[in-house]
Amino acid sequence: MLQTKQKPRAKPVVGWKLAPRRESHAIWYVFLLPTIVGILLFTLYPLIESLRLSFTRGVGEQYVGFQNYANVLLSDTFWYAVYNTFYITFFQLLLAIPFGFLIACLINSLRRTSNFFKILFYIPNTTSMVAAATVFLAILHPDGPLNYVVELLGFERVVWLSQPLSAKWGAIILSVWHWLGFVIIVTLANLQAIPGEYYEAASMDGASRIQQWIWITIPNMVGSLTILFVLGWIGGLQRFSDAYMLGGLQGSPARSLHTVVGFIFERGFGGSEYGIASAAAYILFIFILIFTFLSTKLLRMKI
């Protein structure tokens, strides 16, 4: 009986299979190289250099330890800038998020012209804050359109940028107007992602539209409202352009528009105190870090 001789199986050539994979990885690293170099040069290096400067003073960069941090934390001007920043940001979020959510609900209920209103409300957010603030200098003028509306409502005319409180509210109105479109787009996307079966089941159970809005819409919007809250605080604590355009370098009147970043800009570029400015920048970074951590923990947000 003849037996067919089986040929020995060829051993897999490991190197031959791995070579293309290594080559493909190398190509991806080449594409990532410009981004990595950019991050190292324009992000990591300035962070390290700013940290080094925060421990120095003067043109000769004399080492002073934590003295710059102590000077910033003992400065009344700095804490007034912190107060201004928190005040404007708090009322900006308090107005923009609820109003944006309500407007998004109204737009979502429209069968026609919804795209028109989406574009209409989002246009301010596409403009730069500098351009928006320049327009608002005319809107907040004593003879401007905002005072015209105020008088129509039966109130007295307000000279917005002459008193500290009214100047802050001028900045709040500007920031709400500029950020409202972003809030509407984010909440609208979440509204459209809620399954329609929820509303159909609630209607069959006899729930009214308001009950559906309270018990279905709002609970499903918690994630979007939370991320808007956290992003709003992070952006608000870094506020500079709008306050600078309305109040100038010193945040006039009476430094009511002087923010933390304005303090850093004034000391760094106005007074050439780079050590103080760098220390204030790192204190602001710690503020943002602590506030973001607390917000995510209190709101039980998963990142």
Second form
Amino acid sequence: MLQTKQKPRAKPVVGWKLAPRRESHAIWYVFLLPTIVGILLFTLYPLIESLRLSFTRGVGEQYVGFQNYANVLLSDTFWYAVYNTFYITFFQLLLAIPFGFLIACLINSLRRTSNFFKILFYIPNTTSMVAAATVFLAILHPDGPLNYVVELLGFERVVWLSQPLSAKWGAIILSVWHWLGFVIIVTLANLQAIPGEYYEAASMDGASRIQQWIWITIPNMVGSLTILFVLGWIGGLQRFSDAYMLGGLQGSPARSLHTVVGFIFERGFGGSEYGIASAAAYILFIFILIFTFLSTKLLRMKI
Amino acid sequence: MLRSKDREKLMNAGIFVLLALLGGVAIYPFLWMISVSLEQNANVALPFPPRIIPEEFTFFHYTLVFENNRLLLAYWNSLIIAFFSVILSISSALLGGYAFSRGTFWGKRFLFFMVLATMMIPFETTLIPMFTMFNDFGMINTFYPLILPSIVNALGIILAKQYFDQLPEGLRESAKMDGAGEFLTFFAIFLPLTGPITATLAILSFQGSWNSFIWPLVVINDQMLKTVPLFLSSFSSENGSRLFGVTMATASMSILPILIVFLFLQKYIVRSVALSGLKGE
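With the form predicted alone already on screen, would you show the form predicted in complex with the partner chain?
Below, the chain from earlier opens the complete complex, with every other chain and molecule after it.
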């Protein structure tokens, strides 16, 4: 829909052919110089160097072939970190995407105060994860507000950060709370881009609000819900701050909050095992590529 | 007719109340944080049951925070880093976005692809070589590693390119007729028009710099050079599950600048987030 609107906008092609074309094109490389230097120095070089390091071991950087990769892939600690990362991210997305979408629909149906709610729900996402986690360390405290709610509902108090399962759920609650505003903003932008004529036509045909929601809103949302899913996985696989703040360097209790990036961080900077850490970093990279690839495939299929 | 209008109104009121309740839950952790930071006995134990209005009100925890100069120092450090990161990332994004929008040069598509590709590379993959590289430069425990990498700003370039694409080509033609080169055209004609996109880029970059954690954690060990998140992290891990009053006062002070920036410029943030979330479509 949007695309058909944009197409007819003619570009003044004629005018620009008249402009003097004598000038050297080299000037554009000067414009791009900061970016090119930056990419070479801070992306490309580290990427290659990381690959090289992943095949070496020790201070002497002795070549060891795929041994680091084998070590990482055979390590229970690593797979437990992968499991934790996937577990927390899976439930984060499962809760935040549908819930955020529903809230966005409610906000969208309001006429006047929608901007106020948009801002209100987005505030948690603007704050640093470290600050958010500091507050949640207290919220998850045995005497904290969460346990107050748990008691109100008639359950026993939970010492959230002392048991592996409840600690993970503590991290999930924190990350859902922190990410929800992002989901709301993105879905709200998409909701507002759905042409109003669709709904007018449907209500003329006698469709109820719920029917309109199921047959017009949801099909039009598939794109941005998929985007959120992709961005959510990419961000989720890279999670570190939340788990580190709640569980420390080792992801306590019992490594239940140890994540993939936590593994890289611990081995790289705790143990100075650059080779192992680089191999794990490349494995993370491959995970992310697979997820990005799969979800862009899904996107093409649906749109 | 009137009845269906009334029903509509009632439903709107219902949705408003529901959203207000949900919004209250979303914002509750902050309200509670402020409440605990103002509570008299919060350094001894958490107030239970939790309340929003402190029972015995005090500013004592905030005075403690300010008497301890380390937080002010962390503020100063974070501000310096954010300032230079913002300048650097805006400059490279505007220059690059303009070149990709208006330029014709060899390798343009390839370079644009390179820029896009940097967005797909997780920062963690480059973490260790970045550390060893800055270590070789002798820049560990300086602000350089926290400032210089912000020169790579793929999202900024994309947003800037989109913005420049919308500006009329006629501007450039007339500047050319008057004999202006590309640089003069950019600085004299286009740059003054970039207000909204510059604001967006500045906020995104400020937010990223102010909130970043893992990279500062790697390159800064010096107490005097700690940024706000580093200070907050070490403060809350040192004090574990006590001194809630001071911890919450520190946390609320750490959030304050970003909150002020957000509330004043939320229009731009909301738009840029929506753009970055929808860019794949």
